[in-house]
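In the form predicted on its own, a lone chain appears below as structure tokens.
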Amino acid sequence: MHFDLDELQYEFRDAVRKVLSAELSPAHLRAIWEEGHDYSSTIWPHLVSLGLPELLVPGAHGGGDGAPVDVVLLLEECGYACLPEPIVETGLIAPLVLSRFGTEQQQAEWLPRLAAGEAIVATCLGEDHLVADGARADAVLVRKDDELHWVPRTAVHATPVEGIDPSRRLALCEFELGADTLLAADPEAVRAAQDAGAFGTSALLVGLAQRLTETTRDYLLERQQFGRPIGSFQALKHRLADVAVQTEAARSLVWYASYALSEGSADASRAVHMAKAAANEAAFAANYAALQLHGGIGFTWEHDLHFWLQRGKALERSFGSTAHHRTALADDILAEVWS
């Protein structure tokens, strides 16, 4: 089967990357760097005026009516630029589990806001508290066993802390749960929100995979040695071009995640493991090759590419390692086999 895009999924994300490109340089990102918690996005409105935060929030509320597979190359992009926003959280989890598992007075309220770009949300779906975003979220979706709970902003305690990428603004979180901030008592709703949060994130590590490829290969390209580019040594070459292949193998994994997800197909759980755990392998396998091929230097503050490289180390841990979607996987296809 031959699967592909249409055009309109296309030129938004070229809109996308247009803008991305032209407000989230290197040198920018340094400067969001520096300012840590003290930061004050002026890239969330360009997104908001593209419609990227509505596209999945229903009609009825101001939104698109849009699909997971409608984001997968929005969301690259962003992976791409290393866009230091919620955006997986904000514009995927938020408006999908929302719309499905909210009580009418939750969707009147948080929907039509999420599609006017005008509440950032953060998640907690597992043990650890460290939430990104979530001492400047205006609503925490926090798991509780098999409950979710949408919790204001006036009922989280954040402390922040420091993380190995200071743009994605870590916090230790409490949170008062209680009757009122109640969203879903449903193991259900709980998966559907995880399996959202893993596919957001595999396709924002195909994007960062893919701008660590480029960058690399154009490093090897400018690099002389002995009188000639680094890049026509053959040793070099089939190093790059394993990752290039194992981003491609991981992007067609995460596009194919995207469908399922937007179909209610019955594999989708099984898609999303399979995607995030690609890639975080690709992501991983793209992190290790550029540093090593630009000799080490991209871990050090100087040089840009530390940027993608503690950003992809951050994502393959977050919404589930490798080995927990691997497991997870293993278990659910042995339960089948089994029942």
Second form
Amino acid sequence: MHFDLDELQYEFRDAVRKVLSAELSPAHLRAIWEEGHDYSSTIWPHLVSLGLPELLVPGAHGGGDGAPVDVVLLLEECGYACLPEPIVETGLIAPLVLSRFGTEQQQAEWLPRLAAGEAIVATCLGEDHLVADGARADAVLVRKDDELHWVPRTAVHATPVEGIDPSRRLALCEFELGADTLLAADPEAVRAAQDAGAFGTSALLVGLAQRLTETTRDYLLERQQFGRPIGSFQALKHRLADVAVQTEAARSLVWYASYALSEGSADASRAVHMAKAAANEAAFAANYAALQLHGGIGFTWEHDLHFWLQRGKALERSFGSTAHHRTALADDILAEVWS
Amino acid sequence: MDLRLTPSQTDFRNEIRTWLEENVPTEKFQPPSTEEGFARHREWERALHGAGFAAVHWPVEYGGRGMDPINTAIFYDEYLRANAPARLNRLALGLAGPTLIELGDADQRSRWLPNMLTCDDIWCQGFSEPGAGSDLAGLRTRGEVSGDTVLVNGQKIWTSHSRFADWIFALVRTDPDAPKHKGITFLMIDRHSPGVEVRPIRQMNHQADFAELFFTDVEVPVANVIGGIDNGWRVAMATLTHERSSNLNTAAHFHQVLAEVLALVPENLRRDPVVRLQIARFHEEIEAYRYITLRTLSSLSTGKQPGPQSAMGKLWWSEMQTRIFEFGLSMLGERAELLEPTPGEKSALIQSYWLSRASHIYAGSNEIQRNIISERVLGLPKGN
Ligand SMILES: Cc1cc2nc3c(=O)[nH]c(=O)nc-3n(C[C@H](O)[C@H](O)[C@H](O)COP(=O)(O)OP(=O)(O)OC[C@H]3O[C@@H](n4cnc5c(N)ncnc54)[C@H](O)[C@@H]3O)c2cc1C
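Having seen the form predicted on its own, could you now give me the structure of the form predicted together with its partner chain?
Expanding to the full complex; the earlier chain stays at the top.
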């Protein structure tokens, strides 16, 4: 019994961290935020050469044959860096769902493109048709009741809309669904897509909460009031300590979810519910503490903090709110207790 | 990452499980605070020891099984699963023993360790004083060294189980002129020696587990000093490390607590969305605790430096457990204040509730835990 990532997984994490900190500085992020929908990605080719988008594509289709446990630390890094690309959709949900449920033709057409980093995927799995990267994705994975559809760009009608986090490049989408777009008519497939999305987003949120904690820690050490660093005020120390605790708790559950998904354990969905709810809560706590402890400067456009604050608020709700996941978790565990 | 048991872990698990199934007494013992209860508990501890299970985490040469932290956790999961009796000598097996093994000399180990395992000696922890709680290094109980003896005068307080204890592992000040952390000595004191007086303190929950200890010219041999005179702070830090890694507060234990509380939810509230959300949160928090702990155990078992989560377990479980009991009290409604269990309660929840509140105070108060996390994990300035 061993609950830790292995050396190779940590090394890959370090490599991703190095590239993201060099290629996606706050100045880059700022440029992306200023450009919004018109932004053209300079970071994606770096992720491709690291081998990140291909990691979960089966080897037979040119991918890395990896499992969710291999990407969990990498996704934490993506959240830490506030990566604007739809990495969870493109690098996790799409390869997992296509390789498990896709038709042979869909697999042959798309998996090699995903492995080569040549396709960007967006998803529309909830009730709303508001889709991040909806207008620029090469394909959108769409849920309609118990069906999953793989909708190529030609069958997507996307109207870009402005959100508070411009880097998400939101669009309201309509889809031409038909027999040719059908990927699976199977609640299992829908659940697999939703689980992958919630898991991946929970890893992003843990990284994001970690970043907010570190940024705030740095500010507490630097900012002086009453003749001393504000980080010496115990009220602030304790507040940030609580955030750190929640973040580590969430991280522990997210790691477990990565394992349960990789093993195909019977409790994988349950593990994902816990991971996403806990990550939402950690990011929520980090968000409140970070803005409050920065004071006025944190409320400016000029300061970088808001990139993480706004991304966090969006991700807390995407792929399931805390209430959504806890309701599902309660249904699952209480079915055994109060039958 | 691999959460399956290895073949040797499976063997160990099966060995414990089988033994417990065959040996755990079916009747419930009186509490150890009664004479009869004490005798039964000690009999049980001796049976455990006979089977080699008294202290599985101790090295084999001292009567343990030399189990790593993962195997030790497996043992306690099985112990809980088997509904085995509460352990009698936790402070000896968990704190004093490991401290002796780490920092005692050969004579000291052979003198005290065997009787810890058989419960011939029960141990208590004499650290806190009226003027030294969180600020433990402010302690003032004097230890004057002259020749072969240390003459102890002063007072300890909140000393749990000291009424039944035979030995006290204590901190005394041997050099009042040295800086606060320097002049302290870690001393084993025979509780039955002349000049030691125990005065039970009645607790707010009507029980009397802790007590005051008064020392008047108590003569303790210098041979009872652990780790050298004036070197006690270092020894105490080793002891506190063991305290924080307590084996009994497992996820399985908290799931049992939650199950007890779930049994109290009335029929008409079982579909209540707010109630269900709360229960889901408790379940999630217990599981988070499971994996926080498992991360730490995995690092320790492979000789890796444990990550930041290792400083967070006590804060997490203590506050989580109280929320669970608080929820249970709200399910009992106005009957929650009754001292006798109401139908459905295994024992009066209000008692468990207050004991859980104490856990926010002892073993390093939760404020001290937050200081530690903000300073050692986050690197914020020391001090308040
Ligand atoms: C049930 C129970 C059993 C116990 N058993 C034992 C035992 O067997 N042996 C033993 O030696 N001791 C035992 N203790 C004592 C326990 O370790 C102390 O109560 C604890 O260390 C706190 O010390 P104190 O009570 O003096 O409170 P204080 O240290 O006076 O603290 C009072 C309040 O101030 C806060 N505070 C203090 N310093 C700081 C700071 N630097 N920053 C922020 N807040 C601070 C505390 O968190 C607390 O909220 C037991 C206590 C209880 C409740």
